[in-house]
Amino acid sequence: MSEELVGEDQMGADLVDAEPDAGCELVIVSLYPRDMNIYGDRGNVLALARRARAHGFAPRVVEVNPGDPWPERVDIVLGGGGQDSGQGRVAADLQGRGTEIRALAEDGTPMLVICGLYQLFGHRFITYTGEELTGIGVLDVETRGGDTRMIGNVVAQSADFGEVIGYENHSGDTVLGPGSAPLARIVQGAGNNPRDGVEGARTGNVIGSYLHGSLLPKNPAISDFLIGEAARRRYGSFEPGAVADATAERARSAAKRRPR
């Protein structure tokens, strides 16, 4: 397990940095970055740490790979996507952490899991070849590998986060159960599957999504949700800092103009 304090110069976004309060640390767990870091998903960790600093917090990123000890303190959990082979490598390790992660989720810990880990945070993922990977059931979803590849830029509409923009590239066919609500309704793209017209899932403060790109630099409202919920859980309140989102808006506009 490795730890790093993410510096203020590691993201190019034009945020207005507040002076971080050394007593207001936020611990961000980056889950399986060696195996689950495809299509720029590590950018979510960098963007979230950068934005947390802009809101006056001192972010500390703890990487947890298979076999690493689980940190004593967790404020936010982030996880990315990977090939099916990568999911197989982490699935057994994730099972061993399932009780602890479910307890954190039930206690309100904010989490964002993308693509492969989105699938494994559900009940099960059946690969295209028929292998069944048991999930940890934080999200009420099930996924089957299909023969339809869903690829391209996505625009979706969320009641909580406004317009959500990202990039999908997956063949997982994910269906939501009653215990999870969609993250957003599809405007452009496929999302969870070619039929239902929804993208991602949410249960409490846990968000799952197929959107890479990476997601958080183009969707600061989701970053602020994760930081705000973590701050309220840890410190009892959240006072946002001064943040300029011009770079994020340019990235969003460019992604929307690109064809699928």
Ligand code: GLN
Second form
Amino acid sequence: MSEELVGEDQMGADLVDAEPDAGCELVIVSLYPRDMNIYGDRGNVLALARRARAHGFAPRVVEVNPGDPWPERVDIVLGGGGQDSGQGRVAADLQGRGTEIRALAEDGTPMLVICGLYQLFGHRFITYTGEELTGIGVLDVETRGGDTRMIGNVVAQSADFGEVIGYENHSGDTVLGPGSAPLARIVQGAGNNPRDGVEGARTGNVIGSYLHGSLLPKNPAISDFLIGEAARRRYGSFEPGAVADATAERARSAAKRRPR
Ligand code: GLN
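Starting from the form predicted on its own shown above, please give the structure in the form predicted together with ligand GLN.
Let's see the whole complex now, leading with the same chain.
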């Protein structure tokens, strides 16, 4: 795949349908794009589909909004953030899909959920006004809405993905239980809460993170993890394509230079 096809500046193209005979199909579920898509989180879907193509796969994005059918075949699940009100609109629908999503997670399906859906993939989110939204418990985390808003650029160090770079904006304060490991250690910013010095959570192949920006265009190591795990699960192996990361590198260093 030629390198000019993988830059973020190429991401405006319609990536929803797989090109005919473009390689092995990967079905990417975009969860609640109508209600949970804030600070450019849709960029994760575009970047992941673009990257999957660069590795020789044929991505097919299936958008699942409340009430929509769940696709028979799922290779990767992506979900974004949203206001508390958006979380309220999707919480009951998500509960209805909890058994299915937990089974996929236990089977090794890679997933990335950001901010609002990160919170709802945990056990529960208690909003600032005291309303309790029950989560689906894929991640061993619990969140409470607080007085402090955590806003700004974040740099965090991950053993698996190197330096993770993004932008946070949340008042939810998230605490991890023993069933989830932090995604990364905070270098700059808050992450899960102002106390623990960690950002995000991971259980198996499911990653939760507070980072928007969008996250994946600036963190191709996470895209490659999601694609690699999906490919291994579906096709038994993953042979990465030669993908140029020059544009991502420029975005990473520009984001890192921004003040908090
Ligand atoms: N409503 C949540 C919070 O503020 C999620 C925000 C978001 O998704 N950006 O914690």
